[in-house]
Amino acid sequence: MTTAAHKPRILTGDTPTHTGLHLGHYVGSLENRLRLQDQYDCYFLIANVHAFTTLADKPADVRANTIGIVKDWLAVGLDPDRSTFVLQSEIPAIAELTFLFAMLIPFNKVMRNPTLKTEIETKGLGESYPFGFPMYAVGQCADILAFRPDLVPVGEDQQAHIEMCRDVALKFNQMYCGVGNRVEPQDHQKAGGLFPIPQAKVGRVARLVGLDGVNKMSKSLNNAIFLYDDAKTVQKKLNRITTGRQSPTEPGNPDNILMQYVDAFIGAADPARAAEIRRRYAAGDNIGDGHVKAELGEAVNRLLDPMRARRAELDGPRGDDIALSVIRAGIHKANAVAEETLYRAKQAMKLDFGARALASQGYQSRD
């Protein structure tokens, strides 16, 4: 079996800014992870310092869904023992390298970042967000270069994020490694760059719509189905659904969010079912909405199942232990390479001053 060492590199993780997870995190990224944990030496990132952006008054609830997002992982089958668990708080490296990452990005393409003026207005912040909101998405770069990974799995609302990310590194590795403005990006390394360009890896669906029918399925806005919920409350959220169409012998919007949730959670599993479900529904050919809602419920149920069976034995006397004591277990391996990142950008900016032994990664600073 290829050794972890020589595997290439993949880095990704969520927000605990909600106790658990929900269905678009699950078919935008954590299918993938599930997926590639055996090809890639993978780490997952808790971003609980992040969660400090909207959170900022309420530490006990960053707490409890740190460790909510550690249960949710196991539950879904993400393995400590084939991946590493990373919590941000506990990488002092990831600080440092956001600082100096913040000197490489202008401040106007900051905050000209899709994705953080989408949540500045989804989540209603106005002009009243602290300076650490935008900071946050120079801090993700951090996140990632941190680890210097191939791969970043990120669903389609995170490429802007990685882009940004790619930016950084790029021009780091212009600026203090003396690579090329001319080398491709896949060459940097080879050329004497410290990180690699990564990219992103988008999940089977790029964009789950929530429940609501126009936004994108998100933890703050009600309209998510979360990975622990029990079957009812699935059936009785999948219900809220509407269409607009008011007939089973009405022809129906073949992309309509019904339609969209069929391909992805039906389709998933019996892609003739779906296809089936897609032509009648088109054709008004007798499927009613309610019909489609009940099949649809059946096929969400029989995915999380088995993740809600694991995540209420997490949920019970030693689940938090057993959130703490995975938590701990990945903080010495992620701070290694972090470390050993840190140093070796420090390096390269002359900013390597003070002896500084990374040992368990082979290296020594200079006196």
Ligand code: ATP
The other form holds:
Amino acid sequence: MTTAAHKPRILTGDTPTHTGLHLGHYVGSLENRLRLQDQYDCYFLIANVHAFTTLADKPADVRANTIGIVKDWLAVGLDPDRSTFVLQSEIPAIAELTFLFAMLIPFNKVMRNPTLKTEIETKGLGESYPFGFPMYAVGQCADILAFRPDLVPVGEDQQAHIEMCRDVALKFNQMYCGVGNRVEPQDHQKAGGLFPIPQAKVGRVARLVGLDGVNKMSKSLNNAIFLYDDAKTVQKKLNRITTGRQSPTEPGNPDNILMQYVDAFIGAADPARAAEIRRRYAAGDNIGDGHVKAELGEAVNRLLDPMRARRAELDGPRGDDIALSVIRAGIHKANAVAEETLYRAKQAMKLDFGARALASQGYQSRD
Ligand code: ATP
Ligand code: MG
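May I ask for the structure of the form predicted together with the ligand now, the form predicted alone having been displayed?
Below, the chain from earlier opens the complete complex, with every other chain and molecule after it.
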């Protein structure tokens, strides 16, 4: 039988900047998490410390959002009996690793990170963002590497961060574990490296565009359909999309937002119908935007119905307690793995003076 210890690992997660998750999360990452939950030893992290990069003055919101996201995970079907839910603020090894990893990444490289640049622009952070904002990119390397995962299911916007994480792992293994410069990434652990060089796994839709038709769908940009939006809200949000097309007989842009959504939400269950809509739309073959939006509404609502029902139950009287108990249940197991990583990282860096020996905390080495 394959035990968790022998399965390859996944680490991925979400930042609690909103009370729930949206369709972009679903097609970009959640679908993969659901699909891979049995094959991998999965760690799903809520980056609640990183939520303070933009919500430092709203701690109650960050807490409520954290509970909301756990409810959405449960509603979607992530299973805390099979996977470990990890609350970032309860894992001290992540903070320590962040500082150690910060020595391995050139400052200018962090500031040139395209994901950070886009976020600064689209979230209107201007010049006044805190030092912790760019720091979160380094912190994310620690979130990931603390769990020494093989795979990180993410949307396209996170690829620059995963690249940075891979660089940190490569450099750490070379600098402190004696791995040669020519060793291929996949052979690093065989060559004595502490860290696997994790790979990004981008979802079925790498970047779901938001309702504004320009930016990626995002919790923070007011352009999202949330998984818990009711059926009417979903349809209303879809109806507000503008494409500039005037009539059902005008040839439509086959790459516009509506056609992207047709691929994402009709194409998944019925590729032939999606292709038909696409063909008629591009040809101006008597198919109006209103009709497409109505069909999309049905498809999205079919997808969301079961999730919404489960989320509604969790928004009932015992829901917060359930979410909190799931969060608490993950803490020990997550710390066992992260503490072991930190211990071994400190050993490799000649920082092992024994103050936090693993055995004293009841954690066992995985190897
Ligand atoms: P925020 O606006 O606060 O940054 P977000 O909507 O970008 O929130 P995150 O918590 O930053 O959500 O991202 C969680 C995961 O979902 C990441 O793996 C990210 O790549 C993925 N993701 C987020 N938005 C999309 C999208 N529109 N399309 C595909 N994947 C997405
Ligand atoms: Mg984001």
